[in-house]
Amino acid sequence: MVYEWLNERLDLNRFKRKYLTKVFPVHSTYFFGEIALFSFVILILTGIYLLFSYTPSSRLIEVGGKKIPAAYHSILLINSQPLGVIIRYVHHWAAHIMIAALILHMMRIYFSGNFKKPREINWLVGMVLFTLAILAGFTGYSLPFDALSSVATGIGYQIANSIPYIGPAIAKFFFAGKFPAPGSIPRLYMYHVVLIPLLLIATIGLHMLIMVKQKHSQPYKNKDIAKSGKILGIPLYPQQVSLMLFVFFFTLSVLFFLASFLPVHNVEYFGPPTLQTPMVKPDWYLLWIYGIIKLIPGNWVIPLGSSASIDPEVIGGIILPGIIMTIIALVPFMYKEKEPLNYWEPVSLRPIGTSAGVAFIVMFLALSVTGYQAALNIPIVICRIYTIVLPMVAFFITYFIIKRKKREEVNL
């Protein structure tokens, strides 16, 4: 009757016909994209949670008789709450779990070659979401303002503040002045619970619209079953809805797991801020950076002028890193397509950029290990050497695999 009533009003019959009957492939490596958007949906969940709680304010408070900055006392009360800590750590987990995902998802359009023709703007709208979300972490982390946090947001102060010329005014503008002032937290705060969700969910709806415009992209093996310019799959309701519905309940579960089993940033026994400085190193997904930094040696100045110099800071912390990210971002145009790519790319159509991309998964591995150097007690010159070694050789050894590979079916 309900339904009915609507329908006579809304034509929901037309909507259902249009958008609810839209077919979805089907493979597993699909659901990476829907983890980093349940994850995201998560994070603004338990985001609004925590806002109800959470002072952003670097000001000084008494507390027990003992002067304690605002933020980081709302961040003790959050964790004596019912279930406080549990969605703190939830929230903490779901970034973690949405930039690991995004990798993954990726990876998948990497190797699959789904970043060719016609989906080159997508690629690079996946580039500005993952930057997004890399944002998103960092100004995150900042917010207990504890000494572990306090530390690792002056570290990103300094690498901006050390660009030549342009890095003091864009350092002080970023933090709203000389990290830590007064200004820092409430400018960190509105920078990720305001502008950069609403990027990141203006950049999501951007880049599901591309998709759906274009339509997916499906495993190489429908190419022989469905027909040209179909897809292969299953309707939107109720199959896929029923599936990203598991899905979602299946990330909440694994995020309230690791929330209980695997408690994250304990900010009591960091303390507040204070003069002494923890041993500080970045979350996994930035340790690639970190062990670019260790890598660059302390010499490495370059003058310009008088007045100003690139130092090793930032050749490893925004040059490197940087050039590293414009590479992968222009990888689409690095191939020219005559026809669009709208299935899987058999990896052994394309050796060298397949081997290019292990080589790349190399790198970083080699560059985190590189970050924990020193509680490796590894030797720096090491360091350096398998850097560049492992990369060359996954390389080499992917290359020689996938056409002995080809050359295997050409026989057959």
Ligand code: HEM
The other form holds:
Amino acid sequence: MVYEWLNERLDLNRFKRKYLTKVFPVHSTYFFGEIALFSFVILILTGIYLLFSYTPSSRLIEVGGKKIPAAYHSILLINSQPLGVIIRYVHHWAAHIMIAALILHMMRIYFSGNFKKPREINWLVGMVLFTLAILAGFTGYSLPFDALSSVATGIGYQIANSIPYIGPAIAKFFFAGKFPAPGSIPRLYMYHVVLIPLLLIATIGLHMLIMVKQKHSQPYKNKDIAKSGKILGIPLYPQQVSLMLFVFFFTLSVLFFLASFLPVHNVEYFGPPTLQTPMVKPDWYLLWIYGIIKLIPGNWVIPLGSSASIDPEVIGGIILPGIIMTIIALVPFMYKEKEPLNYWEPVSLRPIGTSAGVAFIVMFLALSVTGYQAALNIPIVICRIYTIVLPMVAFFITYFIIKRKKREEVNL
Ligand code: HEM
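Since the one above is the form predicted alone, can you give the form predicted together with this ligand too?
Once more the chain from above appears, this time first in line as the rest of the complex follows.
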């Protein structure tokens, strides 16, 4: 009845025909993008809950005879509420799961070759999304303003500040003065709860629009079955929607499980900011940058005239990661395709690209282990050797395996 009434006025049947019958190809790796999307939705919902109790200020307030920052105190309050503490941990875990799902999503697209024509723009939009997700993590990390987060954010400030010429101005603008200035936490809070989420929502919208316009690429096996230009799969409604609901609730339950059994960033343990510096390591997805900083010799200083220089932290913390991210962003432009690629490309057709992808993954892992160099007691010279040798070994082993498989296929 209600449907009929609305249909007469809004022509819902046309909407149903046009959008709800859109076909989705079926493969479990399509869930990575969806898990990233649903983690983002959960981040927004849990973040809104946390806004009710969080105080974005480093101003000192007196609690039980001690002076502690208001932001830190508000996190203690959230931790003392049974629902507050679980929501805070779900929020924290959702950030990790979103970034992990994004990395897997990028790997799926890279190894299936679907960054190639016509999907170069969506690969670039994806790189913007990835950068925004990391910025969201960095700004969120600063907000509890305990000893750990204030030191970690201070390191970010120092690195930005040491960029020659423009660094001090950029650092002052980003952190609203010399961190921790009175305006720093309100500004980082504004980035974290307004600016970055709005940019993420707009960029995810663009990513989805481009994806709908270009249609999904589909698994290689569909090539022989699907009619040319058609997608072989299931309609959006009801099949794909049911799968999506399943993935959403599955992600939510995993997050609640992790939040219940693996609490993260225990602010009571670190306490409010102190003059002693606690041992700080960045989150796992930034460990590779920390690893590069460790590998750069302390005397690698590039003088720029008499008044400025490029310090090792800038080389390791900004220049080299910047070059690596730029290479990844430009991957689609390293190939000259005449025809659009609408199916996954078998890895055997791209032995060098696939081997380079594996070598990059091994390099990221080696650099992340280097982040733990001091704790693992590995001499830095050994770290330098394995960071160069292991990716090369990974490249040649992958290349050899692909070539051998190809030869076997030809001989069959
Ligand atoms: C918040 C971040 C992101 C979300 C929510 C997201 C979500 C999605 C979803 C749901 C799809 C369709 C299903 C699929 O192909 O897996 C998709 C496709 C795609 N994404 Fe993302 N994505 C994000 C970030 C990225 C990143 C970091 C990259 C790469 C740098 C990327 C590149 C692409 C490309 C090229 C496609 C089309 C793939 C194809 O048709 O095979 N995305 N994305």
